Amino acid sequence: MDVLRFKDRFYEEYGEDDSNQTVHCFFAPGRVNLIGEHIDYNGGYVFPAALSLGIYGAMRFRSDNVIQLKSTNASLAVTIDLKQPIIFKTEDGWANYPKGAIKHLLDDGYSLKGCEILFSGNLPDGAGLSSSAALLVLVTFMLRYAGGERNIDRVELAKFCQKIENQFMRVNCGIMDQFSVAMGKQDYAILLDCDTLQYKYTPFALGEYSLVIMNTNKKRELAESKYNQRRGECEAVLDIINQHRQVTNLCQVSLLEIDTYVKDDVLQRRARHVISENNRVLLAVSLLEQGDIGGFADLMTQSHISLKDDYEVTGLELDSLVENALKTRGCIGARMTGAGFGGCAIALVATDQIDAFKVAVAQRYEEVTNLRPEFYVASIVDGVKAIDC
């Protein structure tokens, strides 16, 4: 994006400032998990990345204790006042996330002001690259930072987005997005021990090959009730694990124990897809340590065909643009991200073959589905930040 334009839109909604007051300029990055899908609440290994992809805001302070939102991805503006109390309110929209920034900084005793924010995201929206996370992070680094504070732990800022998704948004999500967001580095993925929260940077150097997003332009309508669903049955085999000896996750539990103890066939398939995704994301990251690109992406194959027969979370959509990039030259591995039913899907794919590839992938998907897919050539990038403007 061109920073200096976006200034020139704050402007535009906003008007000049007489009293000489800064605009400050953000961005935060939307992430892909790389593989270790529906992981996170299981208590594994996950091994996301931040992306080029994401949204940039603009802020400047006020006088008075109004904080006023607009977004230039949608008509809808919502205004703050700062006296008044904080709730949730389904007309508000997407500036529910950050209403919900604003009030748990109050309620943790940060001192805000009033102040103009613009945003402006080039994120899918719904498409699993978790713009949520980016905004949530985004809204209350900038608050922070503009009001002074320099030396941000950003471990907890992404535990603090978290809180404010499970407790004001009423999403019962993890941490791997908000972690993601917060703790990007450029040119490395992010081991990350959901259980602990230990973590470890790995390069993510491709070589001759680039990662590419694949956009199904599905709505993701089966994507939260499934997710449930699912987190139900991995709690249904704890509970029989535990039974036998006492675990805490599903990751702890090893594929003997799942042939043992679990009887029922729909909880095997999905206990074997949590056990052998876990074990994926570890050999994965030993893998890209070596170099051994082709390695890596023979287990996003892998790592897809787990969650489309075991977990069951793919579908038609994903399973089309995942089979037809792996039928298509230059593509080397892929796999859907996310949580399925729609959203996006990875592919490593040679530089040098990328534009064939799109030509390829979008038609052969389009016959089967009526629904045309979105390309993004993205590049891993560093977690939220402040940017000259």
Second form
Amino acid sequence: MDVLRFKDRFYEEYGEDDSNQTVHCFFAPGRVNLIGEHIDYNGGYVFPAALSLGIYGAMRFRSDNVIQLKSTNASLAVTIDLKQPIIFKTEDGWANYPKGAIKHLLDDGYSLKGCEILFSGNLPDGAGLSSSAALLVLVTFMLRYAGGERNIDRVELAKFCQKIENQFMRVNCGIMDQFSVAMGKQDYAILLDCDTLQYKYTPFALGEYSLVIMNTNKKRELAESKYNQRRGECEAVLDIINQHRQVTNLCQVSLLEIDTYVKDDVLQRRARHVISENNRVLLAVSLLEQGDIGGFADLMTQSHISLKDDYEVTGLELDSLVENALKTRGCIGARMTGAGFGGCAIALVATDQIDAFKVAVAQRYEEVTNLRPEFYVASIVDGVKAIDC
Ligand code: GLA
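Structure of the form predicted together with ligand GLA, please, following the form predicted alone?
Now the full complex is given, and it begins with the chain already shown.
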């Protein structure tokens, strides 16, 4: 995205500046989770990174109490009067995210002024790359930064935005997405302990390989998916274990305890995924640190198998992309990323084979699903920030 063109686009939407008010510009990345799926709400380790695909935001203050919200990606525009109660409305679609941020900021005592806001994203929405977390973190950061705050605590920012997603959007997600968008660091992935929120940056150096993101182009809506059902199943396992030993999350439980105490086959498999995946994350990070890209890639593939067979969150499209990727020359590991049920998968592919890889995977995937996939070769960038425009 050309930032100057974005500013021109802002002027097209809202008119040229006649009040000498500055236009402030920002960028929030999407996130890709490298390994550690469906682990954040189970209190274990995840290993995400912030993506160069993301959402731009521009804003300019007004002299009244009205906030105008527009996006180049949608025709729906919404206007908010800061003096009126702010409530979720289905017909406000995407604008409910900024509305949630504005409401929660006001509830927390921030004094907000009227402004015009334009968003523009190159992140496919509903694709498992955290477009919703990017939008929430972006708008919250914009309003606070443009309001004069310079030392925004990014961990608090992530927690605040997770709360909005949980309470205003009523999506029961964990902390991983908001944390990645707020805390990303160029060329590093984040090893995050979702129980304590302690984290460590690890260089994401892949040598002769590249990270290829593969979009199934099958849309999924997190709120409508089986996400909450999986969370419920994990809580059910926790209740069973707590009859024998006090634990606060599933990642504190051993596989032996699951085999001993959990009799239901479905619950047993759900727990097996969570516990084995959590172990895989730590192993994967240590292999990456030693430069063992092949070992890291193997664990990615094992993660996918576990999400397919034990956690059952993949489906035809994701499985087909991953299986075809793994059959293709140059690919050393692949898995779904994000919540699953559609969205994106990732693959580690020899950089000099990427063009042939895309053609071969796309062809076989289309034969099976009648959908055309999309590919993005990702770079890893910093978290949300103000940019010059
Ligand atoms: C979604 C949620 C995250 C996380 C992933 C699965 O992206 O928003 O909190 O649970 O699914 O790992």
